[in-house]
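Encoded as structure tokens, the following chain is the form predicted on its own, with no partner shown.
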Amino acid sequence: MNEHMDKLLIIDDEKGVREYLAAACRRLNFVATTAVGREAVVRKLTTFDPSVILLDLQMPGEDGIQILKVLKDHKSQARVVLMSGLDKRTLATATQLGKIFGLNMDGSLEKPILIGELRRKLCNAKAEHWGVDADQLQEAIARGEIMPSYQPKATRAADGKWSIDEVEVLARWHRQDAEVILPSAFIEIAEEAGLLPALTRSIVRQTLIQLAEWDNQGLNLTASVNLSPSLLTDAGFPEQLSALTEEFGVDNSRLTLELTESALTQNAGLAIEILSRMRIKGHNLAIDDFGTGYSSLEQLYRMPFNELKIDRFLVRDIGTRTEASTIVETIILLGHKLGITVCAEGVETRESLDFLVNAGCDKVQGYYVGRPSSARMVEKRIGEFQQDGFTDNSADLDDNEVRPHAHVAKQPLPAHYN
């Protein structure tokens, strides 16, 4: 097994586009660094060790053909993904040329780079190494091999004490050679082959056998799911969500469906009425990664959303960039005066806590409050929680959880379901 799978090497003169890459492939389970320059590539190949390279071919200084030299010296066995905004053609031969230096080529990225694109070229890219395919997936939904994860969100009452009532459901598929395999390495082959509603209605089946098991304990949990875009153009989803709740006796306000921005874009007719019918039948609505979009805003306007969850990227730079600040403190006055809850995600730390509950956040979900982890370790982290309230609890990990950046793990639907 490569364990340098997710590693990957952004080489771009301009500071911009570096940390937008660089923000990009980390929601898709990727650590990512950059480098500019000869030295700062040799640096990085030596002790970073990459396992997938996204190089820009025009750069002042060495360009990307003399880079794609120094990455043939070096004998890099790192996927090289171009990127350009030059035509066609220049790009085929560069292609070509780092092919006959012996490199592993993959293609090309045209600027400015689409996220969507991206995201395809490094979900393609993972699940090749995994020797995932459209059938072995089918057969995995089929035999329950793709299960649920659990990531604690903490709420705030009105006298200010917070409590985890809910939790956020993540997709993790448990083979049978026992590796687990976040969603980045299928997803995007589940979207192609029409899987996600089939993927989607199993981990809602799965999940609401649990929230009836914590029932059982006495735990009157929520659960929030990621919904899939191929849902929204299903007209009978809303009545097959409804007798899925009622066969587990779950009422269906404790079912959250989180779609992100660019599911509303397809069919956003049909949209609509689908997700107005589901608000209708009592079931809560979240805008995820909201702050980030070019059309979140119109979104909030047209669609019946509840809860809007602020996207952790913004969350991560409180304190350390003014303009993120004041992007989240503007996302929950706007939230607040449209009447939507509002959930901050990536919590990682007390300081960004202290700023979200001044700002009047009311919810948070991060590895401040809890890592993605098995029901088991939920139930801990509750007990934990009514007696200690918040904790740093980023080492308590159980067999079954997935670390970050990891597919194989001891312990525990982004883009949909990470």
Ligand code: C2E
Second form
Amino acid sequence: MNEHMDKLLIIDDEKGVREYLAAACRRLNFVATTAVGREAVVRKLTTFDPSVILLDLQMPGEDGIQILKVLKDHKSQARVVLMSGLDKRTLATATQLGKIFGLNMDGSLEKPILIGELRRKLCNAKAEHWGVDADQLQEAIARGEIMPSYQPKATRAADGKWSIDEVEVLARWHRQDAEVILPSAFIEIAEEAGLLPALTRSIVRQTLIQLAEWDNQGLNLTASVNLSPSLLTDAGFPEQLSALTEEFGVDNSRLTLELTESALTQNAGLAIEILSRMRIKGHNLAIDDFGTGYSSLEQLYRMPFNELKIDRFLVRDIGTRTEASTIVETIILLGHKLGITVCAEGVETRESLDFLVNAGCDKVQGYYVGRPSSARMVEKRIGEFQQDGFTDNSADLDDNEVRPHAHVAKQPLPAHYN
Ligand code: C2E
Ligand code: CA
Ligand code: CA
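If the structure you just shared is the form predicted on its own, then what does the corresponding form predicted in complex with the ligand look like?
What follows is the whole complex; the chain from before opens it.
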């Protein structure tokens, strides 16, 4: 198992809530499992050993307080987050009781649970688990320890042939202890501490240097960078970006910007203005995680997007749930009717790839095409792809991808990062 994935146990009597929470947690790289009733909870505590527990207080069988006792008897060290539609005082009393039991109580979430609050709570739990705080992060950005990882995207040409001519840029924190930390453990902290502009500038700068280097090797690649919503509140952002692309002699059309729905919730007017100006300056704009609660149809006609990325959690279910394949097929049609390029994310198997190719998808990205990896690995992967086309390489790990946490060998950064 990937040890970057912290383990999370959801205890709630409602199936719908359990599924909703599990999906939200998996998106943040948690391995999530669920339980209802004392016996199931006891089983999960011994076999699964969660690091975080989301516990509903009101359940028809054993209620949350009884489960707290079970946790106490098992000397659980997990962080416990209570959930309830009850008033704040009841939640506070239950929290107090958990503390008396010697449990690691981590506050509460009021039901109905807002996705943003859940996200904040879990990211903070993750950051603490990884020993990440804002001061460290600030230093890490200044020292250049937050580096891009590049994940290849394959595109279908007019003649039907596929090639890798794009990468998505994913931030990785290469800590001095040789540990590589994934964005779910630090992006939220960066956002809260106002560090995202600096982090994004650093990632964009390194990406542009890499694009220029690839140009020198005759590899004409484009890159997409993830933008957080808070960057769309600075009217000067498009100019700052253009100054960077100019500095490195890279055409704006070779830098795509990926955004999710939350980009629009803060100051929609300003966000639309900034996005339109970036589009006019020649950048491509991609709507990320499309097809889930994170992105909506409304944005497609309000915003100047020219690429749509189908959420990886939909793509994952293509082979197993007919609803998922129907939705994916329909999104591709919708995108094409709107004149928008469609990319499927999270393609992990030959079966889902075949389905997407048949459905007319324009681009595919996922472990089946290539893992997020160092520039050198991307070059190698492109070479292989030119020779053999799609082959299953989903098990290949790259040198800048996840390292097993506890057993990590102390080793310096790969030479090309120095
Ligand atoms: P995202 O933009 O949706 O990025 C895709 C995520 O899916 C990445 O996770 C990638 O490693 C993972 N992925 C790619 N292919 C597959 C696959 O076949 N199967 C599975 N299971 N997963 C796959 P990662 O790198 O952990 O990034 C998580 C999120 O963090 C990103 O989601 C993005 O929203 C955010 N992020 C990453 N880098 C940056 C950044 O520089 N700035 C900002 N603001 N956000 C970033
Ligand atoms: Ca993305
Ligand atoms: Ca995505």
